[in-house]
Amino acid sequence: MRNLLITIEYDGTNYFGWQRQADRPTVQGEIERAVSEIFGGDMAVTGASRTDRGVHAYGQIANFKTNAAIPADRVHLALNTKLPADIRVRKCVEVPEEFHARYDAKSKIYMYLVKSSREEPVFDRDRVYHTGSKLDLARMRAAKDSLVGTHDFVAFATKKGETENTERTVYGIKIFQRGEYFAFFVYGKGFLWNQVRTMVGTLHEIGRGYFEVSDAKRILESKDRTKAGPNLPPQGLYLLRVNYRLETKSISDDVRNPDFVDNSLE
């Protein structure tokens, strides 16, 4: 049995998240439909991250198993003939049979995009979060390091269950600006539901002067969700990369940065 790993890029605007649903369009559902048409039968595809409705991806990872002999380097071309234009498989490689896209992941990198402008964007409306406030980059950078490390992040998460372990490890946070655009990169071992969007929401409130720089640490230690900033909308969030070995490089070296983001180190 062959085990194939695919790297997927998608615009999540028209989908109810990654995970398949019986009566709603999802990214996993579209991928499984395409895989089934190419390889035959009902094929199951396992994704590394269950992105929410409206969230995008540059580097979602998934795997599926097949006995078909199609060369791995041709699989993405075949799948893209069956997929809608807002979902693309960028590459395919064969991996060991025991590989699991979700359980073998060591870390993930997310990007959140904010546009700070007086007028709401037209062409970016489904791909960035628009804020009418001016943001102070220096204040947000001064606050972000309080959210790095292994902590109980319950203050930044939407609870799914009362018994869930809310301790997570964030390896690093970087914030870049180019013109009206701000890009927040969050690199961690794993995240609670809505953790990234709420962490960025809190940094946003610090950037516009609503919270103090010291409030990031205070909110973290409070373990009280009501004290943190808002859970920002999904359209600004992107799954950039899933790592399957522990990375030692800086975030700036390790991610694919959009052209409009300043890649210089702090």
Contents of the next structure:
There are 2 protein chains.
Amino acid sequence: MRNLLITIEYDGTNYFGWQRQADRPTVQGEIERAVSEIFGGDMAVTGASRTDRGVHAYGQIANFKTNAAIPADRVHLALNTKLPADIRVRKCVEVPEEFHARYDAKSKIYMYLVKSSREEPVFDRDRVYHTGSKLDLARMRAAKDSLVGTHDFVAFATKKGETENTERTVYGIKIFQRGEYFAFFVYGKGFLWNQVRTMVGTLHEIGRGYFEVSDAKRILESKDRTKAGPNLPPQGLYLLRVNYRLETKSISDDVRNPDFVDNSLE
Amino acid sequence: MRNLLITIEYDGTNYFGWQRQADRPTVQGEIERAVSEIFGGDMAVTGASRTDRGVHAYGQIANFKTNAAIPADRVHLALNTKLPADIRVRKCVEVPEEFHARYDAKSKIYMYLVKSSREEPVFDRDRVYHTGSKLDLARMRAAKDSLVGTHDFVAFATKKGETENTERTVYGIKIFQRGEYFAFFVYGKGFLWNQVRTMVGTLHEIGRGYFEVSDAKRILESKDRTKAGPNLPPQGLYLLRVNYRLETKSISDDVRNPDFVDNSLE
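Now show me the form predicted in complex with another copy of the chain; what you just gave was the form predicted alone.
Full assembly next; the chain just shown is listed first.
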């Protein structure tokens, strides 16, 4: 069997998240429908990240297996003829048969966009979190590195009920400002549910002066979810990139927002 | 009677244009509903420009008359509580009783956004015209000034059947490039129906090498609609600003895209 990896960009606004659901539109559901139409049969597609409702992606990664002989570099064009305009496959490469988009992911980069302005945005309303507060970039930058490293991040997680290992590794956080826009890049080996949104929610509280700079470290060490800032809404979150250790180099490096990306991040 | 002028920003994607229709959502319909809810009665609101379905605005201007005593600087906040998130009133000022948003408009600035990229955009799909062609900024800039001045612009108009005076005055055209994005600013006393979209469609043909630079002047002088480039789609068009001669200075100067605006335009 051939194993094909696809890089997917999507606007999550109109979907109930990545994961297939019986009666609601989801990104995985749309991709599986398109893959089935092109390749025949009832195809299953595995995604790297189960993004939540309203969350976007520039570089979601998925894979599926097929015997069809269609060349990998034509697959994305074929799939795009079957997909709605808010989901585009950007690339397709063939990978080893044992490759698994979720289990083999070595790290992920998420971006969270905040717009700080007096007035609510019109054109960005489904693309950013709008805050009416002024944000102090220097305060947020001073706090961010205490959230980097291998820690128990339970204070930033939304618990799902089960007991599980809540230790995770964050490799780096970068924050950039362009006028009214703040972009938070969070780079890590893996994340707890809602961890990125709650970490950014905590930095946002520091940026607007509701928390002290030293509170980031204090909250992390407390392991107490009630101490952290709010879980910010999904529309500011973007799955930017998933990294693998593959001979196929840089499979998801075609990041779209050059202004927001720091190439030294890795 | 007090006469109140409002500046309106809207995402036109979900509306059948500005003008009120009995059974379809329109921007004027939403504004009139909100104004009626706040001020009581069955209020009529006059807009400066009847933007088409899918066309956006950063600075649509409208006015309405009322005896209510609500201070002008609170009106926009009140209206925004009654409006959907894709329409925001940005400002309200009191104007002389005889002021009329359409008849008194002295000039208008439209912006048309084109994205030139190999791949179709996801996040911008309702905000720009996507072209797969490479555009040569220098060629478009060399051609644009032959469309400036007082001319019969019938070659760039979509005729509505009636005979009318098709002479209009264009004060200036500016074209800027930021990476894959091209912004066309067209500043004029008034425009024929579809004139801006067809002028930009013609410059686009010049930019991608299908027309010669000298064709802009030739097409204008031909007065033949079949010679011009296509009427580009509505989602790239933005009503940016309407100018009046009022003591209330700069009523619509809070333009949102500082990167795209050339302050020397006026």
